[in-house]
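Only one chain is shown below, in structure tokens, and it's the form predicted alone.
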Amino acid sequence: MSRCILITGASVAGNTAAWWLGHYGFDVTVVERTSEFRDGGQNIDIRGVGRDVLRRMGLQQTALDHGTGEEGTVWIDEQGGEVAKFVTVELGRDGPTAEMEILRGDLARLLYEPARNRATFRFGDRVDGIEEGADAVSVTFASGQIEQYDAVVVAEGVGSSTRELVFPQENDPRWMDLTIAYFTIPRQADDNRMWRWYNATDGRSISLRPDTHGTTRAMLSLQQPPNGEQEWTVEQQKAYMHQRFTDAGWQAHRVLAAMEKTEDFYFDVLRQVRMKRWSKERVVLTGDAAWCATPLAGIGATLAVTGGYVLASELQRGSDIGQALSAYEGAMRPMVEKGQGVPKIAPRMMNPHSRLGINLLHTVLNIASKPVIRGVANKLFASEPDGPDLSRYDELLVKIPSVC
């Protein structure tokens, strides 16, 4: 197997792949368009097979120690009263709030710190062109450098520009009719350790979630078909959310005031990435660039760490790049396809448009939170697709010297 690999993207999937490829002895370069490592981001969680990957990296307990401290999920009314409450320790397994809740930036950094001892990270650059040859991939960077690699791993986000260079117009996105704005706001005295979810009419919801940085993570959600809002400027997006939520009630005024000052505003019109293939010659997709399932699936980070590990391990196991990439796709696609099976009605059910719909949702959640049926309800919240069998990589759990 050829040993010189380029990874584009230094977040969860890319850093996991870099860690494992470096561990296996590959010569790894990671290119990231931001000028420095990107911290920040909202709550994500790791479940099931993803936690097994972190355990194999010796990072499972570290990730738990860096968790957000979120203790559960509570739906509230306009006065802040509890309508339905799910406390993680009472559920016996992961529920709406998982045991391993962590901020995206915190997990990415936990992966990055050891990965940079195994790979070369190049910030402030990006891929401008790719030419595939029989024995190598020629990559042209925005900085003007041209370099040769045995394979290129594209581990970027849902709108990956490198993916479009190699797989132009092959993504057939599935729009989920939900728009979310994420940002960090100052913490106040009555913010607690629960994920507080408030529903307002017209498909609106406000979420406040704890972190361990002395701040609170906010989400404003709108259930509606997409209308090109992802192309707007940040100023236009903020103005739009201010217009839509100004009369939403509860803590809308606090959240909107803080939104105007936040430095980490992120606006997402949710869509899944649907690719018929994840590789072409010596270029392969992983993470959201390959299969973004959206936050609705609840397993995005789990897929990212699992995919990075499986890809690296198949490259290590195989003697042929094409066969390795095919094996990687065969191992991951069943988990991805099940994770992407979120029905499009789900956002509307959880973000009702009428007061009657909100009352019905609250009634159902209140019943579901009762101990006698809590286990059944928890399966709905925490449905987790079976992942690939990681035991096939047990024989690889030794460090192999680099031969590049």
Ligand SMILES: Cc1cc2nc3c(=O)[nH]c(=O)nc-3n(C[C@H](O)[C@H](O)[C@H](O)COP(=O)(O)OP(=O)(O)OC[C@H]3O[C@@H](n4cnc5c(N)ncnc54)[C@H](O)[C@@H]3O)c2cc1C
The other form holds:
Amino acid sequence: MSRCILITGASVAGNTAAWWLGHYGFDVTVVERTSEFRDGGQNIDIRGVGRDVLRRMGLQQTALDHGTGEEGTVWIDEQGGEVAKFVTVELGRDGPTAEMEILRGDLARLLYEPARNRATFRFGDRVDGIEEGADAVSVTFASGQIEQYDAVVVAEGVGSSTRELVFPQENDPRWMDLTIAYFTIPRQADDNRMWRWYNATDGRSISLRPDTHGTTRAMLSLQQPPNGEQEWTVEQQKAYMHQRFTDAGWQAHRVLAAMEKTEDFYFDVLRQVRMKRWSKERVVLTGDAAWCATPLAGIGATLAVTGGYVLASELQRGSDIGQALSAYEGAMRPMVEKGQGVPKIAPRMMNPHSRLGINLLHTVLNIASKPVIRGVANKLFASEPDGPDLSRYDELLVKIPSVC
Ligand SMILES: Cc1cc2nc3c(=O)[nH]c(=O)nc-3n(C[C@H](O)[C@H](O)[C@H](O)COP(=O)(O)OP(=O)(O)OC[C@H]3O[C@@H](n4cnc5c(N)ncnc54)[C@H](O)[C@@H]3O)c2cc1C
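Could you please show the structure of the form predicted together with the named molecule, as a counterpart to the form predicted alone just displayed?
Following is the full complex, with the preceding chain placed first.
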């Protein structure tokens, strides 16, 4: 197996793949389009098999130590009164808040720091052209450099441009009719350790979540069909959210005022990436670039770390690239398809449009939160995902070859 690999995208999937490929002795270059490492982002969680991957990297405890400290989820009314409350330790397993809740930027950095010792990272560049040859891939970068690699791993997230370059029009996105703006706001005295979720009419919701950086993470959600908002400038996106949320009630004014000044604004018109194949000759997709399931599935980061690990391990095990990439796809497809099965009605149920719908949602959540029927509550939320059998890679944990 040839061993010089390019990874594009230095976030959760790319850094995991870099860590493992470097660990196995591959010669790895990571190219990230932003000029420096991106720290931003909000709460994401790692469940089941994803935690096993972190354990294999010796990072599980560190990730838990970097947790957001979120203790559970509470739905509240306009006055801030509690409507339904789910405390993670009382659920006995992962609920809407998982045991391992971590900020996206903290997780990506946790993976990036050790990966830097195993791979060469280059910031402020991206792939401009790609040409597959019989024995190598020739990559032209925006910087003008041209380099040869044995394989290219595309880990560029949901809007990946290299995916479009190599697999034009093959993505058949599934739009989830939900738009979310995520950003960090100053903490105020009554912000607590719970994820507070407030529903307003017209499919709007405001969430406030704790972190351990002395700030609060805000989320504005709009349940509606997409209208190209992902292509707008940040200024347009902020102005739109302002206009839509100004009369939403509860802490809308505080959140909107802080949105104007925030430095990390991430805007997502939720869509799943649906690809019939994840590789073409020597180019392979992983993480959201391959299969984005959207935050609604609750397993995006779990899939990203698992995919990065499985891909690296199959490349290490395989006798040739084609066989390795097809084993990777075979191992990941069932988990991805299950994760993408989240019903399109889910955003509408959780973000009702009418006052009557909000009252109904609150009643259901209130009943589900009662101790006597917590089993139902556990089923309502994403929990332990099934995943590939990682024991097939156990033999690789001790066999580390030398660098190419
Ligand atoms: C800044 C940021 C904030 C986020 N915030 C949240 C959040 O609050 N909640 C949530 O649920 N999910 C969030 N996500 C998405 C979440 O990280 C992913 O769903 C999940 O972790 C899968 O990660 P990934 O590595 O596959 O993709 P991503 O985390 O999306 O990372 C893709 C990486 O590739 C880089 N990239 C993109 N195009 C190119 C290119 N052409 N060349 C080189 N590099 C490229 C991006 O800059 C990014 O670093 C965020 C992602 C980012 C980048």
